[in-house]
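Only one chain is shown below, in structure tokens, and it's the form predicted alone.
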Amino acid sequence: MQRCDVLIVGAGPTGLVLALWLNAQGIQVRIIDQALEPGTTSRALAVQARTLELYQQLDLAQAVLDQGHTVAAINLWVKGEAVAHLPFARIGEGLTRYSFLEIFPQDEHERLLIDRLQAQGISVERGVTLRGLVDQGDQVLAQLQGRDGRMQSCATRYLAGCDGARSTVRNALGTGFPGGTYQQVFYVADVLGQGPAFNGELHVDLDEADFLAVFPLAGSGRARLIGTVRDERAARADSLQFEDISRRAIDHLKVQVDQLNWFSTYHVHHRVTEQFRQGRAFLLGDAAHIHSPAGGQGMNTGIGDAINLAWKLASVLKDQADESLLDSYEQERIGFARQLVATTDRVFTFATAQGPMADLLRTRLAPLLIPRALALGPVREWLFRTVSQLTLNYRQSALSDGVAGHVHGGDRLPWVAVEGRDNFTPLNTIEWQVHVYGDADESVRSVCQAEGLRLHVFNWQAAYGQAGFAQDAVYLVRPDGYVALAAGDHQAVTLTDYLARSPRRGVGL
């Protein structure tokens, strides 16, 4: 019988991000997945900006800009001309650290992940399949699979499972996966070629041809095709070869392909898991829910999922906090995978569809209103917010309490840049602290003492204001970075009636 803190079920990004998290925190985990190699082809690139906030955290952020790719620019292309130019080399300049638009693909982006466990002494367990679970109360007995046929016992405290769209947890819970598939038939294929859109820069095709997308990749010639595939051929997406697809979205972008590396076709579905959690196991990423491509948020929202309970699994594991703290994961991850598919689901259908009147939307008023829109500072602001996942939130989690300034309790920390100081290197401890923009008064400095919560005093400068702090309020910081509560008058009080009703225990400093 082998026994560990947390088993985590999959070894894509979202579970390798949960293992890596929660080993900086001190939990004996185990991973496992029953593919015998890692991926070596995948449709997720993006790497949204929030995501690359918290890969700060454990010092991963770097990694992703140092081998992926930055796009400086999306091209909207008509009948074989570019006719709009979107700039986005600073799109979201002042909000973030990460003020742009990362690819990395994800087969590479699991590379990197896999080689930091290592690092740390971890090793995924390959051709090893979970074959049934138990929860008995106060832990999870595992049946496991290895790739020699012998079965073993594996005793647990909690199951992870980021096992995938098929994901064996989700049938073992009976959680459901209610939603439906598009009737698009996608391809992807990793080429490299020449071309206009071989430039570094992003292009689409909004023709009432096929559609197509070409995503640079870091290195020269290297791109990413996604596209439709339409008419009879999408009856035969099984067997299809690259040489089968139609070439008039290809030839409309100018793309020429010298080398194919590798081909494949999809569906797209949109489903989301009824419960996240059930007693002592939980479902993340794409076994919790699956969505279109659009806006690259997949494989982002996965790695969300990962963080947001890394650090709760670990404050129960370490007993700072109590269980109920774990009811919070559901509750505050299931309402934006809902939201998420209904928006990404909008944005699909207006990708994808057809007939004269969606014909006329994208070819002729896309082009002309899409870079008007961005013109306007706040359009483009509010747009990398919600593309960049800035935007989510926990207002309405019961971990999340007060306002002060424009700041929520249940909102991400603004970020903010002063003088060189960053307020997001204290994060990187991966704790809960205070945060106080201006002077802090010593009833504050007192409780943050006797409850072993770090204070951070930021002196006041104009650009806190215009962050959305409040002038000496007291903001409570969960270790993921997000405002648990925010308290703008009575702060001493407020904090400490906070701390006796949350599921927090303070440990000591």
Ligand SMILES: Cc1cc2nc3c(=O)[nH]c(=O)nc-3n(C[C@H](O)[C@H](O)[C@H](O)COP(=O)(O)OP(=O)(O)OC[C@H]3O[C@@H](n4cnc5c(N)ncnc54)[C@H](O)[C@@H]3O)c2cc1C
Given for the second form:
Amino acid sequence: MQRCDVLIVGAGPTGLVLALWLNAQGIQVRIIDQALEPGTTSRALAVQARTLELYQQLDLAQAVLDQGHTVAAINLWVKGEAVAHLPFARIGEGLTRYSFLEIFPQDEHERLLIDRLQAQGISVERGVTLRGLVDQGDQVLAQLQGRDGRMQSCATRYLAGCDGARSTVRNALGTGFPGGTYQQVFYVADVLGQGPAFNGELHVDLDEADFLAVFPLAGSGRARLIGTVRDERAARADSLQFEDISRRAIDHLKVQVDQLNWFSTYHVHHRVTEQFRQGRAFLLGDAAHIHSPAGGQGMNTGIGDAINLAWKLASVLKDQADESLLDSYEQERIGFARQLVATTDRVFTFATAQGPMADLLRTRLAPLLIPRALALGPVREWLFRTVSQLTLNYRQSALSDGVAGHVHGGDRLPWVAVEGRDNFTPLNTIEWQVHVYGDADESVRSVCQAEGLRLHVFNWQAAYGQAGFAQDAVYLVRPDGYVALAAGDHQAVTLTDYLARSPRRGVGL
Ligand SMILES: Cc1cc2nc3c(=O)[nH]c(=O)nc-3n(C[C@H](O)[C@H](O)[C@H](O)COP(=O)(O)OP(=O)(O)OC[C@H]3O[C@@H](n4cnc5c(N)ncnc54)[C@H](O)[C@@H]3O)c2cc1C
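The structure above corresponds to the form predicted alone; please provide the structure of the form predicted in complex with the named molecule.
To see the whole picture, the full complex is given below, headed by that same chain.
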């Protein structure tokens, strides 16, 4: 019988990030995957700004930027002409260090995560399949099948189901996967080619004929085509070849394909499981939620699940928090997953709707209205904050309390850079901490000292006020960079009171 603290089932991006974040906090993990090799296809491309911010904690963000590609602009095409050019290079300026749209293919991304894990002495156990599990109350007994076919048992204190859309863990827990499947069939093709759509920018065809987007990949002449398959060909999607897909949209964008590196068709589902936690087992990533790729949210949401759960599991396993802390994982993540399914559903439905009205909206109104709307600062900011997941907050969580300035308990800590100093640098350590923008009074300092909380004091500047902070207020920040408590008045008492009733216990998490 093998034993571990956390058994991670599945070494896609979700499982790999969970392993990295748990290991960084000193938790012993085992990570298995039924596949003999890591994935070799590009799949999810966008790495959102919030993911990059969280990647700073393990010094991963720069590696993604070094290997990835920054999208300078988005172009909308109608009837063979580029009708709108939307500059994107610094769309989120002033909101984050990562104020742009970054593309990094999933296979290369996974390789980076695997290499980091390996450097820390952890290898993914390949060819090992979870066949079943029994929650025994104080541990989970997992039945694993090795590549030689032999069964073995593993006793683990917690089990993380990061095993994708067809999750064995979800089936074993019986938490269901309600939702549906869209009629349209999508294709993806990674190609080498030529033409105006290969200029390193993103190109979207809005024509009535087909939907097609051309995503730039790092390296000249490389791109990903994502399009819809319509008419009778959709019925034979599984046997479809690149040659079978409609040339119309491709011709509209003047795409000349010289070499096809990967082609796949897929049905898009929209589903969220009913429970993200059952006893000692958790569901994360595609095992818990799937939706249309519109907006590049899927993989990033799985990574967000992993980072949300990792610090909570680490705190409980190190006896620094009560087990009830783990309840907040589902509470914080399931609402976002449901909202995401609903919003991506609306975007997807608009992008693929058929009929004269939908065509008119897409081909006439959208090219006129979208550039005008994006020329407005507040619209640009709203769009960037939403897509990059900077807006994601846990205000409804039982862990969140108070409001000071415009910052609520549960918000992502607003990012501010002043004279080259950035208030996110202290977040590189995965720990609870207190931020004060202005002066921290003696009583606040004493509480921090007594509780083993690092206190970061930033001399007041107008920029902090513009970002929403209140002068001299206390912001208790969680290990994942979200504000737990915002206290504007009676700061020391409010902080002491919060700490006394929070599931966090002990000194120096
Ligand atoms: C063709 C295609 C195109 C896509 N394009 C996009 C896109 O453009 N944008 C986007 O955002 N997303 C896209 N996606 C979705 C994206 O790939 C997923 O959101 C992402 O992979 C989810 O990561 P994950 O780690 O949660 O799950 P997965 O990546 O699915 O990883 C699950 C892992 O679990 C393993 N596993 C499964 N069952 C078991 C078991 N019983 N025992 C052990 N191991 C097991 C699997 O082998 C797999 O490695 C695409 C997906 C596909 C298939």
